[in-house]
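The chain below stands alone and is given in structure tokens; this is the form predicted alone.
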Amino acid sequence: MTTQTLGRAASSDVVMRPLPYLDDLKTGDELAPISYTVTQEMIDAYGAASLDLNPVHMNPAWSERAQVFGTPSTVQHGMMSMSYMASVVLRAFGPLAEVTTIDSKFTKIGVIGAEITCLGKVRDIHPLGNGKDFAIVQVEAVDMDGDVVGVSEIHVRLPRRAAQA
């Protein structure tokens, strides 16, 4: 079986493009990875957007004193990590892809300066018909030490090619 890599790596490459057809995907296809470095500015922007102003994320002085996770650093929001994992799918399939389910687990904190790469792979194809066709993409976020920071199972509904007469 051959696999293909879908999507683009650079965030500036996100463009409006037609959705891929479910028929063109294969189990094992890899999606282009997304890498980012956790910064306090990113955490602050995510906290303001999500209204999650917990000091473990937003207040470096408080975090240094409290060391909630055994580190003096603030940590990224788990939902921020999930957003990056979902972005792997949206960048590969386009912003019009209909993500119907995201099931995520966070397995390690992301401290300031952590370099995280999100890797996605098509796990299953479900050609159910009646417009309910979908693929399941498994995304894993890995830090610079090779430790898994989070995993997501993302269901995305995609169109089918028209049947040939």
The other form holds:
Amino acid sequence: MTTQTLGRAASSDVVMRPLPYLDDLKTGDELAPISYTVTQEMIDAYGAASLDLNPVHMNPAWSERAQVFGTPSTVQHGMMSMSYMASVVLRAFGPLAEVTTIDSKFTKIGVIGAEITCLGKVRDIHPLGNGKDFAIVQVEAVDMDGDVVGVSEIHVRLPRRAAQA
Amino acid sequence: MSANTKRFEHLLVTKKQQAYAGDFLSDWRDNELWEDLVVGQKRRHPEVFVVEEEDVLNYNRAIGETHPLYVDPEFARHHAPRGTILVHPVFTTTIGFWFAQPPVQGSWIRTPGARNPFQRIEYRERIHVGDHISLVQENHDRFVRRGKGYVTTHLSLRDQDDREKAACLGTLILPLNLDEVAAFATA
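To complete the pair, please output the form predicted in complex with the partner chain; the form predicted alone was given just before.
Below is the whole assembly, all chains and molecules, this chain first.
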């Protein structure tokens, strides 16, 4: 079976592209990845935006003393990791894609300097009918050591061609 | 602002950020403790979170979104279904932390030493700029696994018409008692 990579195009002419049809997805299809390097600046911005100002993220001096995770570094927010994993789906399918569930586990901390890549793959396709058709995308966030930092199961509702007729 | 928040104070620019109790190391004694949580306790928070454009813009930018439907209000006015920038699904985090300012139920989310193992969010309808979100919170579970204290809360985010917008099952690993919290908070 051939698979395809979804979401690579980024030019201005696809800014308002329509949602993909569920019919066009295949299990195993890969979504364009998102990569980032964890910096204190990113953590600070996320902490301010999310109001999660816990010192384990926001206070390097305290983190060095407290070592909540056994490391002297601040760590990225789990919810920041969850946001990026969700964004893999939203950037591939477009911001109007309707995410209905995000189920995430955080398996390794993301310390300052960690290089993280979020990889998404279509796992299941659910052609339920009645406008409730959805796909499940499995997203793994992997660091530069190949360790899984987080994993998310993301349900996204998509239209079907038949429903458009 | 305190010495604990001075380093990032320049990032607190929205009305909610500036009014927020942002020093988690100063009010930790007011947070609920793992050992005191009562499973089944449920309450509707008396406050309402009004989703402002500046809150959403701040969140979308912080996670690196660049699509104009997320970060360009003028573009969104012409192209978004409601004419407002889109709310990233995990923006529910901001709503949850805003409601958790001590000493309310759920303030344990701010505990120094807390760790985040897993989260589940189910979305019934999109959240939009302009929505008035209220919160119904229930202590869902409290358990020990491999010697660590876990707590799971159920958050029901409801709009101005009392329709559920999202349901979150949020779990944290917490220090088990006041002494353990103090060890972190005073490190």
